[in-house]
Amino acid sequence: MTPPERFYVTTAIAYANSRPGLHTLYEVVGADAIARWHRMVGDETRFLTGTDEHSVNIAQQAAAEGRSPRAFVDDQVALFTSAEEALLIAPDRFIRTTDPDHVLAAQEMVRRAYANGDIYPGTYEGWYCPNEGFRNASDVQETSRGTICPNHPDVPLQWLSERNWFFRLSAYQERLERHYADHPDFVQPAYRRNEMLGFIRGGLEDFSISRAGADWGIPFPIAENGETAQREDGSWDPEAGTIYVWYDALINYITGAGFPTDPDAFARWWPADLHVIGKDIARFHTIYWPAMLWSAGLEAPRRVWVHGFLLAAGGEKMSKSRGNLIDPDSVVAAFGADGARYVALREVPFDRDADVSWDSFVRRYNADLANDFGNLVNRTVSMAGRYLAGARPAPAPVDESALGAAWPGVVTRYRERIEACLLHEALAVLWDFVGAANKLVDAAQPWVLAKAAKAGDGEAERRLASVLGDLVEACRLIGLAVAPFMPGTAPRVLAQLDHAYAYAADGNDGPPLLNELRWGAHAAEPGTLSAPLPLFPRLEAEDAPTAG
């Protein structure tokens, strides 16, 4: 037997400074269906997500509010978990940069790299700003305020000189510019590997992995004269300062996978299929994050995709400061867990930036789930029990039916999308169906059919049953193929047809979904329709807050 494909996707790791908006967890919603597509095809499919704990702005936070460090991530990392848990996230592992296996596959990666000839003492002097680290002086911008950092404007930026270690990513610009040129779709969406393949060419510089005089991070293992830092007794000396924490965050896609403890573990899972990211973050990712592994004699990810950001009214950034973020706890309220994830993965385009509301989430959501899937499945529904006295009825074969005809070429044009990351074509693919299927209804009219064979015409009688069995067919293939999307009202849909929901509530354990997406798979087989429920009651405008 053929084992199955392994699949490996993982999100960049949320920073634990603050409660999560929808914006955060926008990627996590995006990772988590594909991930669970995997599973639901049959793929041996390893989802990585977590949080990145280690920096100097949150020791300083920590501080101001009188607590530990420790204490403080604790409760912000719950915050994340729990918004996570709400949207039905399901991660194989939710990791945690101050994870113990985490800091060991930190610690190794500087003591490989450092082994290489890679990593040199030097002093640093520039800008640094406490949320996101060094900046070069392209990185910052000059304003009226001062000098910023664009990414976070409103923290001030600190000018620093100390001495520090430096990993020498200059001697990677050639096997970069290779590696770009023999892996084209290495860095995805197009103009996004475009705009990291200029900067390539524009010459790469060191840069620092350590902080000097932090104790709140991972302690780093080399001292000045080469030797190790750890002492007799275990502990390690604060002199060698902490690891950098953008070198320490992207460990965690190795030590997730297995890096260094489980070697059996890490040579299923590495590299990455699949690395899901902000488009502010994809310089690490694209360029750093290869040259890191490459000193450690690892291989590069696979594919990295580089969404864009939810943006409020006007393209304004969303953040807790600017007081326009959209708390995903009151998005889940309004839509429920599926109609959250839906409304932000089909309304925002997995490739670019978008301006989001309120307004246009329930929109969204009305139109398309309230109107369109929900309308067809419980007209679909009260039709079948009503005239068919709930006998579930089978489908027309495929060349029979329009909407048998038309369903193959949906479900390539599905799958084709989700794997290539555009998560929001994939839906529109999907609802173009949905459409083809309330159109039916529309056309076949099957209250007058109904009616006709009441009075005794056979024929009218048939063609109740073949139109009755279409549509209770398109119902269950959209319900199981929106599964990775609306994981909770996949088994809804199809208990109300009488079919059974065979996957795990993270996708895993079930039949490969493509052979259950097949038109008529289980049409020679007995059912009966339930009562309809409504799957998704309208909403108006003002029931919920925009922000938070």
Second form
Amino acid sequence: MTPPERFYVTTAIAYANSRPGLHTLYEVVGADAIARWHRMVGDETRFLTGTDEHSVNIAQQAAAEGRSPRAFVDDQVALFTSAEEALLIAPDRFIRTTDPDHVLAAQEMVRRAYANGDIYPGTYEGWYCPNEGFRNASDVQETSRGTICPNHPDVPLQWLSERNWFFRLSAYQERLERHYADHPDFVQPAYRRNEMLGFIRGGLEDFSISRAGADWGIPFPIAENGETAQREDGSWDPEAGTIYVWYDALINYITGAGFPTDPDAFARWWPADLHVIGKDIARFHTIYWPAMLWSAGLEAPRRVWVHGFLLAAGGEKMSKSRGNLIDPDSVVAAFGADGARYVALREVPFDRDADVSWDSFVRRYNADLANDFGNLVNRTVSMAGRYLAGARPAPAPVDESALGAAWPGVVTRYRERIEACLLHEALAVLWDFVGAANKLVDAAQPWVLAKAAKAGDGEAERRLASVLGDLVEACRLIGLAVAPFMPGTAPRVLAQLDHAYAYAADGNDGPPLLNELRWGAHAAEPGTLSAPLPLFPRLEAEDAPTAG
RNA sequence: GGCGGAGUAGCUCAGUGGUAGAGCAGGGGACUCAUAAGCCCUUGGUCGGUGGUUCAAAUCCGCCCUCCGCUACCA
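And the form predicted in complex with the RNA, for comparison with the form predicted on its own?
Up next: the whole complex, starting with the chain shown before.
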């Protein structure tokens, strides 16, 4: 027995400033499916997701509601965790950047960068909006009245400079280029890697990692004179400011692995096997982050997967202001948790953007789940019950069954696609097999065999049991294989087939999935099929929620 | 502007030199186990434009048009 592989997968942490949309949860659903796959095949798996809760913006939103930042984010986070529960997302830890161990981790990373000579006090300059803080050059507008903030056109912008700390990213250009060369799969898909490499080759500037004015953040642990910013009573000197954005948010991945308080756990889980992120933050994960880790004497993550976005009709970005968000709760209400997971991961290629709409989801749900797979299970269970009095027929041996012969190749391709993060292709591979099973029903015509068998045709009777055995086995295999994507459906399929589903709700604690996915793995065991129970009721387009 | 990618059936896309493909959507048919689902057949494309290389180009080369991604401190 080889020891189990360990697999550590993370998502980006969500900015806790508004309620989650499906386009935000999409990434978490994808990572959850990947994590479940690894748990089920027997890898020691850790899946981390969570929320990013510090920022001037959040402090101001809280203040606008007359609440403390902490109370505000607590409520925001509850929106995320409940939406994720509804989608059957099962992280091993839901991390919050306000968690005490994360505060320690971020401060320790700053200290290490300082000890390594990679951070230095400098001056940050830029347009400052009194309502929003510093704004990018690309976020402000030049008008006849001068430079204004588009969100607050009546509030004059100020050109401010501020003392804060900088990270010496420029020192890591060569090492980054070498790392990309030595680890061609570090950033995927390949076109994202090329973009990042182009950025690196264009030259790297240092970036600021502290803010003087903001107090809703992790206290910066070092004073400008290089001494600790912690005072004798344990409090932090506000003069030192707070840690800014990336030296807070990115650190969550190592906090979640045990850094720095649990060295044993950290040694086991770091470096992460996979960061799943959106294209908007690729640069920070594939350039800033490795450099920050190296500065602290830590390894870069093994792989960063940059997924695409869900776009509204016509390729428009989804946003609250455009009012074209898809509300995850309505999707779950209409399609079920598994249906929602399936349509999102099947409709949107995991390596690029796609337009989605309620209609496209309904079409996909009806075609793939209600008509193809759901109906396959339904007709199979129904026929076995009707023609064989419910006794579960055994599948034919692999070499005597067309489905059995095709199956091993399906598993191989399915596994390859999942491990390559091509989740939509993985599902397509499985659904090819669903199609093959449906074709078999029509080719073999069990109802004709049943009539002949009833009339005393022994060969027809044998053939009937064999065909239905193959179909039952196909349903078992498909239902089980798709469990990482549809964890609620798998047990329901197997239950109708009177097969045990031996995995915990998060996919742990079961037998190695690849053993279970052998054709005929339970062929010798007797069973009794129950009455068919529709898995995915067909939907009509008018089942769409009222817009809003 | 620079670097990169894409333009193929109504929609989403596969197809890197040899008589144009899939899924969905549309049309027709035979069947009936089933969630009026499934199965079979089928409509539909001067493969962005143009010039060239070649016996032969969606596929290679030139030019043009259109669209998209990246091009630094919002998470």
